Each structure stands twice: as C-alpha cells, then as structure tokens.
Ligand code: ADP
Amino acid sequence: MFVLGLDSSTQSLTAVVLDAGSGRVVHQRSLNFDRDLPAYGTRSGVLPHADPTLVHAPPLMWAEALDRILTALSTAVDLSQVAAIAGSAQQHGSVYLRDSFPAALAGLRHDAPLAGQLAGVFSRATAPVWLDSSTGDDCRAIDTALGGPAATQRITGSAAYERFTGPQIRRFARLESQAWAETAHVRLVSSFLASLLAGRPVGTDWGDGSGMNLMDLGTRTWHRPALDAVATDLERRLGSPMPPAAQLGFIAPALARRYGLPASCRLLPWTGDNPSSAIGLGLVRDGACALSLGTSDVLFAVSQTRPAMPPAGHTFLSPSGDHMALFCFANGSLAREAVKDAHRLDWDGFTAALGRTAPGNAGRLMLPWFRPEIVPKVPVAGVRRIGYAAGDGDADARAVVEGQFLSMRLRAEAAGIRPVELCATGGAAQNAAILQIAADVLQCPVRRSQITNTAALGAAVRALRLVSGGDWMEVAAAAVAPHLGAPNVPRPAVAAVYADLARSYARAEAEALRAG
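The structure of the preceding chain alone is requested, in the form predicted in complex with the named molecule.
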C-alpha cells in the first residue's frame, strides 16, 4: 500500500510516494512550470508584468500540472495501491471561479485532459500569488476596520499583509466589480487543487486559512468584521475553514479512472507549503525550528502555545495542531539568483565565490532588496551595497547570503526564537556553503533534509498518518528522520564577527528604512 503527497510550489509541482508500511520513499518526481508547461509563459512560475508589484500566475497551469504529474506517476508507480492523498501549495494565492465550477468538477470526464474541461470555470484568468505587493491600500483599510495592525494581528495571526488573501480579494472586488460579481467561489491554491481531486469545491484548512487575514486564529472560524472589510457577500464564496485532518471522502471517480487510482483512495485537505514543510521536516515537538530556502526564505518555529510575535511576524497553524511562528522573506532564492546571474555564474561558480571570501566579508554588507521585501517592509526594490561596488562578484555573493541571514537573525531575536537546531529545506538547502553561512550567522547547527521538497513529503506523511493511525512522533520517526543529514555546525570562532556584523546590519537597515 502507498500514500501520495503533492506540493504545488511557486515554480514547480512535486509528488512524493511513500510505502505505507515502512514510510520509505518509493518514488518522487517534479514538474517545472517554466520548462515543462512553456505555453503558459511563466518565468520562475509567475507571469512577467511591467508593474513589479503585480505578480500573478495562471491557475489553469496548476490544474494542467496536476493532470500531467498524475498521468506520469501512473506509468511509474502502481497507483491502484494508493490509499490516501494529501497536498500543499504556495500560500496566500487566490483563484476566482464562476458558478459553473461545481458542475464542471462533478462532470469531469476520465478520457480528456483536465485543462480543457476547466478552461471556462475561471472568472479571473490569473491568480495573484504571494509575491504580489499591490494591495497596500487594502491592507490599510482592513487594519483600520479591525482596530489597527496590532488588532488584526491579534485576531487573525498577522497584521494585514499585501500578499494575504483578504487584501487580495478586496483589491479585485474593488477594481473589477463585474468580474467579482461573476465570482461564485474563491479558493486558495491549496483548496483549488484539493477541489479538483475531490470533484467538488472544498473549503480551506486552518493552516492555509491563517494566511488570509480573514480567520479568527482562536476560534478557527471566519471573523465577520474582517469578511465585511474585504467584500460584501464573501462568506458564501469561501466555503468553511476546516481542520487539516478533516476527511474529504474519496477521489473523484473520473480521476480515479483516469490515473488508475482506487475508488477507495481517501483525501485530506491541502494546506500551505510552510505548514506542510513543518511536518515534512519533523517539527512536531515544541520549540522545533526550520529554515526554508525555496523561492522565498522562511524561518519558522512550532510551539504548542501561541507565540508572542513582533509586528512583522505571522502566526499560522500547523497540521499537527501546533502554532507556527513564521517570518517570510520575499528576497530568497530570486535574490541569490540575481547576484549569480549578474556575475555570469552558475551555482558552482557562486559557491566558489563564497569560498574565496571570509566570514564577515571584511565588513562589506548588502541590504538584499532586489524586489519589494516583506520583512522588513520595503515597498520598492532597491539594493544597498555598503563598503564595496556591485562589480565585485566575490564580495557580492557573500554579501547577499550574509545579508539575508543577518536579517533573519534580527527577526529571530525579536521574536525570542532561540533555535537549538534548524532543519533546512528548499532548493538552496542543497548548497552546503549557504547552509554553513546560515549556521555561522544564526549560531546553531543546520541539518538539511535530503528530500528537497519537504512540503510534498509533509503531505505524504499526513496521508500516512491517516492510513496508519500512528501519532505524529511515530510517523515522523519512520518517514522524516531518515532523510535528515549530518548538521553544518556553527564555528565558535566566527561568532563575534557575526555579532558585530548583525549590529552593523541593524544600523544600516534602520538608516535605509528611515531614508525611504
């Protein structure tokens, strides 16, 4: 018997199949949106736009990717053995659907590609994703309606943030009232894809629901004043928040037939990629921390009780029922890539540049804002280099990586997050030189998961738990622990260097933010 986990991230869709008896990975594969679905015209998974604050992706592409990966899987694995499927997706993004959506799902045919059957269901052809930062006015309106940013944070887990779903919906309803009137269903990327598998629209799980500025984190129900601040008649369009362990029933019969899945294949709600990664990295113990170096860089820590977060932080809910303290940095891999490409390097060349420079970079610093930044809030891109010029490739490579982890260190300190160990995931975690800098700057051991996409693994682990009935510790020990490698250990000799540099960084950042 097998279980299947899927993750629809910014740039790719990944599938991980586990043996339900041993928890061992029997198959994994990924499909890259830019490379494998070129007809949609994405770059790094999103649609190029002249206005850098508008970042959208085509939701039909995600559906086609799902269809393609399940078709490919069916030739590689005996899918008739799959007992359960769970999934995750990039957080916050929203999909806008017509009232024909339920009938289109109920009427799906097994003998035709999904994309052709779904092409007519969207009331908005594109979906804003988490990189979008166009909703500043909407954030202010929501914060004002709820009593200020601190009140929004207390109620929903985060102050109003540009990429969060509530502000995104508000902007759309405000600017495109006709298309909004034609929208009968709004789904997150996660609940959109879960709906396809279920053959009916399904609601939002609490984990991804906590990234919307719409859900009361305490009661896990929609917060009426937040709904009212966003748009009229929103609740019927959203479906209800549901526990991540809610059982959605069985795979839609047409899809079971299309991919050779059993009719008895059970479904769990999809959640956000970060909550899912918490499971895929084995963060099921109070105080466990992780570093995700995907398109975004994310620092998160799980705790049984609700953490006290500074204004820039978020509190989400994890599938294990824990809270997750989280900071998301938009200038993650895309910023490292910008430096790599500016100096015409590949990743080996970038890594070699890191090797030619010393920890602390002789005091040279970068504020790495290649695109608008979430933490700290930087609305307009603008990289600051201090003590060197942009042409110095070696200094630039180290400065971008150190700058990113110094910024992370400041937020961790502000939130009282003192990791004893960090588990690392995401595309950049395969780079040991980057992980060593993380260990040195944050002064704690960093262990990488050998599974690059731990969100997909986390989804598979949720499905495994559904099937096996084990507790989180047991399933994590079987399915997660074997993938965690030896740690990159912090070097005590450089601790003082980075303590100094963190102070310089904080000063430079404060000055840049003051100057605007």
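For comparison with the form predicted in complex with the named molecule, kindly provide the form predicted on its own.
Just the single chain follows, nothing else.
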C-alpha cells in the first residue's frame, strides 16, 4: 500500500510516493512548468510582465501539470495501491472561478485531458501569486479597517501584507468589478488543485487560510471585518475554512479511472507549502525549528502556544495543529551569491574563505541588504559593513553568512523561540560550513534534509498518518528522520563570541534603520 504527496511550487510540481508500511520513499518525480509546459509562456513559473510588481501565473497550467504528473506516475508506480493523497501549493496565490466550476468538476471525463475540460471556468485567466507586490493601497485599507497593522497581525497572524491573498482579492474586486461580479468561487492554489481531485469545490485548510489576512487565528473562522474590508459577499465565494485533518472523501471517479487509482483512495485538504514543509522536516513537537536556505531564507518554528511575534513576522497554523512562526528574509542566497561573484569566487572558494576566518569575524559585521529586505523592513537596498572595507573577500564571506544568522537569532529571541534543533533544507543547506555557522550562531544542532522537496514529503507524511492512524511523532520517525543527516553541533567555546556579536549586530541594525 502506498500514499502520495504532491506539491505545486512556483516553478514545478513534485510527487513523492511512500510505502505506507515502512514510510520509505519509493518514487519521486518533478515536472518543471517552463520546460515541460512551454505553451503557457512562463519564466520561472510566472508570466513575464512589464510591471515588476504584477506577477501572475495561468491556473490552467497547474491543472495540466497535475494531469501530466499523475499520468506519468501511472506508468512508474502501481497507483492502484495508493490509499490516500495529500498535497500542498505555493501560498497566497488565488484562483477566480465562474459559477460553472462545480458542474465542470462533477462532469469530468476520464478519457480527455483535464485542462481542456476546465477552459471555460475561469473568471480571471491568470492568478496573482506570492511574488506579486501590487497591493500596497489595499494593505493600508485593510489595516485601517481592522485598527492598524498590529491589530491585523493580532487577529490574522500577520499585518496586511502585499503578497497575501486578502489584499490581492481586494485589488481585483476594486479594479475589475465586472470580472469580480462573474466570480462565484475564489480558491487558493492549494484548494483549487484539491477541488480537481475531489471532483467538487472544497474549502481552504487552516494552514493556508492563515496566510490570507482574512482568518481569525483564534477561532479558525473568517474574520467578518476583514472580509468586509476586502469585498462584498466574499464569504460565499471562499467557502468555509477547514481543519487540515478533515477528510474530503474519495478521489473523483473519473480521475480514479483516468490514472488507475482505486475508488477507495482518500483525500486530505491541501495546505500551503511552508506548513507542509514543516511536516516534511519533522517539526511536530514544541520548539522544533527549521531553516530553508534558498533564494530567500526562511526561519520557521512550531509551538503549541501562539508565539509573541514582532511586527515583521508571520504566524500560520501547522497541519499538526500547532502554531508556526515564520520569518522570511529576502536576502538569502542572492546575498551570498552577490558576495561570491563580487570576489570572483566559486562556491568552493567561498567555503574556503569561510575557513580562513574565525567565528565572530574579529568583530567585523555586515548588514546584508543587497536587495530590499522583508525582515527587518528595509524598502531600499543598501549593504552596510562595520569594521572593515568592501575589498576584503574573506571578511565579506563570513560577514554575510554570520549577519544572516544573527538577524534570525534576534527575531527568534524577540518571539520567545528557543530552538532545540534545526532542520535545514534548500541549496545552501548542502554547504557544511554554512550549517556549522548556523549551529554556532543559533546555538543548537542543525541537521540537513536529504529530500529536495520537503513540502511534497510533508504532504505524503500527512497521507501516511491518515492511513496508519499513528501519531505525529511516529510518522515523523518513520518517514522524515531517515532523511536527516548527522547534526552540525554547536561549539560551546564560541557561544560567548556570538552572544557579544548579536548585541553588536542589534545596535548596528537599529542605527541603520533610524538613519533610513
């Protein structure tokens, strides 16, 4: 017996198949939107646009990708053995659908491509995704209606944020009133794809719903003043938010026949990629934390009680039922690459430079804002070096890495988060020297995940828990722990060095922010 996890990220759709008895990965497969679906004209998974703040993707592409990957899986795996499917998708993106959507789903045929049967259901041909930042006016309007950014954060988990779904819906309803009037259903990317598998419109789960600026985290229901601040009659269009463990029933009969899935294959709601990654990294106990070291860096932690988040942080809900604190740092690998390229290094040369400098970098610091930063909010790029000049490549390499982890440390401390262990994923997690600096700065063990798509693994783990009936610790031990490498252990001898450097970094950051 197998379980299947799917993840629709910005650039690709990934499938992970687990053996339900052992938790072992039996098959992985990815489909790249640009490469494998070139007819949609995307670049890095999104449509080119002259205005860089407008970032959309074609939702029909996601439907075709789902069709393609399940078809491909049917030739590689005995899908008749799949007992359950769960999924995740890039957070915050929204899909706009006509009142014909339910009938189209109910009438799906097994002998025709999925995308062709959905072509007429969209009231908006493209979907704004998490990279879209065109909604500043709408964010301010939502914050004002709810009593200010702090009040919005207290209720929904985040201050009104340009990339979140609520502001995106508001902008569409405000600027395209006729198309909005033709919209009967609004779904996130996750709930849109889950609806395709279920053969009926399904609601948004709490994890992805907590990234919309629309849900009250305390009650797990839509917050009426937030809905009213966004658009009229929004609740009907959204449907009700649902627990991530809610069962959606069984796979749509037409899709079961099309891909060779059993009619008894059970479905779970899809969630956001970050909550799903938390499960795929084994964050199922209080205090567990993870690092995603990619284009942007993300620090997230789960806790049974809601953390006291600073203004730039976000609180989501995890599929495990816990709260999940999240900090996104725009200057992730892009900043590290900027230093590498400025000094004409390859990654081996960058690592060697880290080895030629001591922990603490002799007090030399960098505020690594090579591009506008999210945490802390820095609207205009501007790198600051303290105690050294830009031409020192060795100092630069250590300063950029230490600066990034010092910023994470300050945010974690402000939220009352005390990591007991960090699981790391992403491209930079392949670099043992970078992980050792993370362990030393944050003073906790850091283990690297050997699974490249932890969101897809997290979806499969959710499906495994459904069919096994086990608790979260049991399924994580079976399906996640085997993919975690040996820990980089913090060195006690450098703890005082980084405690002092953290204080220096905090002062330098505060001065820079005051100076604008």
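The term rigid core refers to the most C-alpha atoms you can superpose between the two forms while keeping them within 1.5 Å. Numbering follows the first chain given and starts at 1. The structure presented is a predicted model; accordingly, all values stated were derived computationally and were not measured.
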Superposing on the rigid core, is the Cα displacement of Asn488 between these two forms 2 Å or more? yes
Hey, does Ser407 budge by 2 Å or more at the Cα between these two forms once the core is superposed? yes
